[in-house]
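Starting off, we have a lone chain in the form predicted alone, written out as C-alpha cells.
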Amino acid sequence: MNLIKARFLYFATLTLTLLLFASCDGDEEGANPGNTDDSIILGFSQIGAESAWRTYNSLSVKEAAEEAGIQLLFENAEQKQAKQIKAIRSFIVYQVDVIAFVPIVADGWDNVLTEAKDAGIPVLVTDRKINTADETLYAGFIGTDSIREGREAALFLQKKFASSERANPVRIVEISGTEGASCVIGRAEGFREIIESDGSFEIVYSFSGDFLKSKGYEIMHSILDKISDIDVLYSHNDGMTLGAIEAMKERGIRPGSDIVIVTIDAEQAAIDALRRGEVNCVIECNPRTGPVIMDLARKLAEGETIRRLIHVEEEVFTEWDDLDAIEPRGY
C-alpha cells in the first residue's frame, strides 16, 4: 500500500472510531461505517465543460462512479492541455490506481504518459484519441467512432442530393471542432473519404469552431459575408450548429430550407431543431461512458487486460425518420 493511501485509510479509520464511540448511546441502526478498504481511486480529467454534451458526460462519469463505489478524482482542464498534463502528474503523485482522461488534443502526451507507466499506473483514454509511438503507455480507448459519424454525415447528404439535377456540385461548408483534437481529424477524414470521391459535391469552406457555440455564431456570419452561394452546412458538433442557425435567420436565410444542414453530438436542442425542419440529420456522439469506464476502471485495477478499442454505440436521425419516436436526450 502506498504512503498516502496509507494515510488516508488511517485519518478515515480514526475518524470512524470517534464516530463509533460518539454514537455508542444512539441508534446502532443509524451507524454506517462503510470500508473503504477495498476502494478504487480513479484519476479522472475531463477537457471542460463547452457544451451541454460535455456536462453531460461528465455527469455519467461522477454518476457512475458514485454508483460503482468508486473514489472519483475528478479535475476540469478548462480546455487548457498544460493543465490536463499537471491533473495527470498530480493524479501520479496521489498514486490513483487508474488514470483516465479526454485527451483535447491528440499529440503531446508521451512524456506524462510514461511517467505514469514508471509510476505502475494503468491509463484510460476516452472520448478522443491519441497520437504517440508506444501504445503500450496506454491500456485502452473508449469512446465514439469519429470516421464513421464523419462517412455518416456524407452518406445522408449522397441521398438527400440522390434525385437533384445540378449543373454544379453541391457546396458545401464545414465548421470543425478544436483543432488537434482525433474526434476533428476523424469526422473531417470519414467525411471526405466519401465526399471528395464524389463528383456531385465540394467543399468549398472549413473553418474551426472550437466546438463553441459562439464561434460557430460568428464563423457563420463570417461565411455568408464571403460566399453567397452555400448548399450545405456539416458541422461537427450541435453548439456550432445552433450558433450557425441564429446566424443564419438573422441574414433572413431559412436553416434547413435554404441551407441544408448536418450536425453531431445529438443534444435535445439538436433534435427539438430537426422536428422543426431547421436541421436535416443528427449523428449521435455518445456520451454515456460513464458505466464503461468504471468496469473497465475496476479491471484495470484488478491486473486485468482489457480490450484496446471499444467504441459506443450510436444512432443517425433524419428528417425522413418517425421523429416523435426519439427518446428525451437528458443533456
The other form holds:
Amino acid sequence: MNLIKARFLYFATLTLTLLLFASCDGDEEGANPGNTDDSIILGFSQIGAESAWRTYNSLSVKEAAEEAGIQLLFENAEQKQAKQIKAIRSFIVYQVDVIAFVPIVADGWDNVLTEAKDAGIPVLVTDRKINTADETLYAGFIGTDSIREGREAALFLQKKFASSERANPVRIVEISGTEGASCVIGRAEGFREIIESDGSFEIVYSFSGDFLKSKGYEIMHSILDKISDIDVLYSHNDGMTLGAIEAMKERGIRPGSDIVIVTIDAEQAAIDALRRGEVNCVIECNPRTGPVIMDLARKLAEGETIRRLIHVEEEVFTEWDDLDAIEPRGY
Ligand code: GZL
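Alright, leaving the form predicted alone aside, put up the form predicted in complex with ligand GZL.
Every component of the complex follows; first up is the chain already shown.
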C-alpha cells in the first residue's frame, strides 16, 4: 500500500473514530465529554444489557468513572463479539490510556489484544475471563469466581437432599447462560465436580438460555413438555430462573417445593422469591466492580503493575438463613 493511501486510511479511521465517540452512549452517564484536563481516558467495552445484573454492572462502571474523574468511553456491543473487537480497535486509534472489557465469550481475543499491546495500551479483563496462550496480552482480571459459584450450588443440594426421601438419583435440570462464556463454563464445571462424584444426583437435561428471562421461560416449558419428574432446577442466572418460575406456575408446579431451585446473581427479585419460598438458594455474583476497575485503570495508566487475578467477594443465601437480614440489593 503506498504512503499516500496509508496516510488517507489512517486519517479516515481516526476521523471515523472521533465521530464514533462523539455519538457513543457515554454522553448518557459516566463520561466527561467536556473534560479537557489530562485525566485518564478509559475505553470500556460492555457486552450488552441482557440481564438486570449486566445493567447494574454498567451503572457501577459509569458511576465509578464519574466519581474517579476518569473520562469513560463506554461502548455497548449488543451481545456481539465482533462489535467488541471493533470497539477495542477504535479505543486503540483514539489512543486511550487503558482498555477494559467484558469478553462475551472466552475465545477469539488474541489478535485485537495483540494490536492493543503493540500500541502500548494496557488491557484489563473484567467480569468474564479469556482463554489465551499469551498472558502478556492483558494486565489482569477482576471479576467473579464462577467455578466456586458452581461448587456452592452443588454443596447446597448435597445438604438439601442429605436426609431426603426423594427419589434416588435426584433428577437435575440445568439452564445455563451464554455458550462459550467463561462464567458458564465455570458454573457448569464447579457444579459437576461435586455432583458427578456424589452418586445421588443425575443431570437429566442441560440447555443454554443465554442469560435471558424469556429463554428461561421457553426452555422450562419445553422441558416440562418432555419430562415431568424433575427434582431440581440449577439456573445460571436469576433472569432465566424468574422466567422458568413463571412457566412452572402456569403448569401448577410449586417452585421451591415441587422443584428445588438454585440460582446465581442475587438480584432483588431472586431474594424476594427466596423469601416467598419459591427459590431455595441464591448465590451472589457481585456486579459492583466499577470502583475497583477505576482503581486498577488508574494504576495501569500510571505505569504500575496490578494483581493478575482479583476475585470479588460474594455470599450465598439459603432458605435456612435469616432472610430479613439480607441488605437491599440495589438492582
Ligand atoms: C457473571 C456475568 C453473568 C451474570 C448474568 O459474571 O457475566 O452475565 O450471571 C449476566 O446475569 O448476564
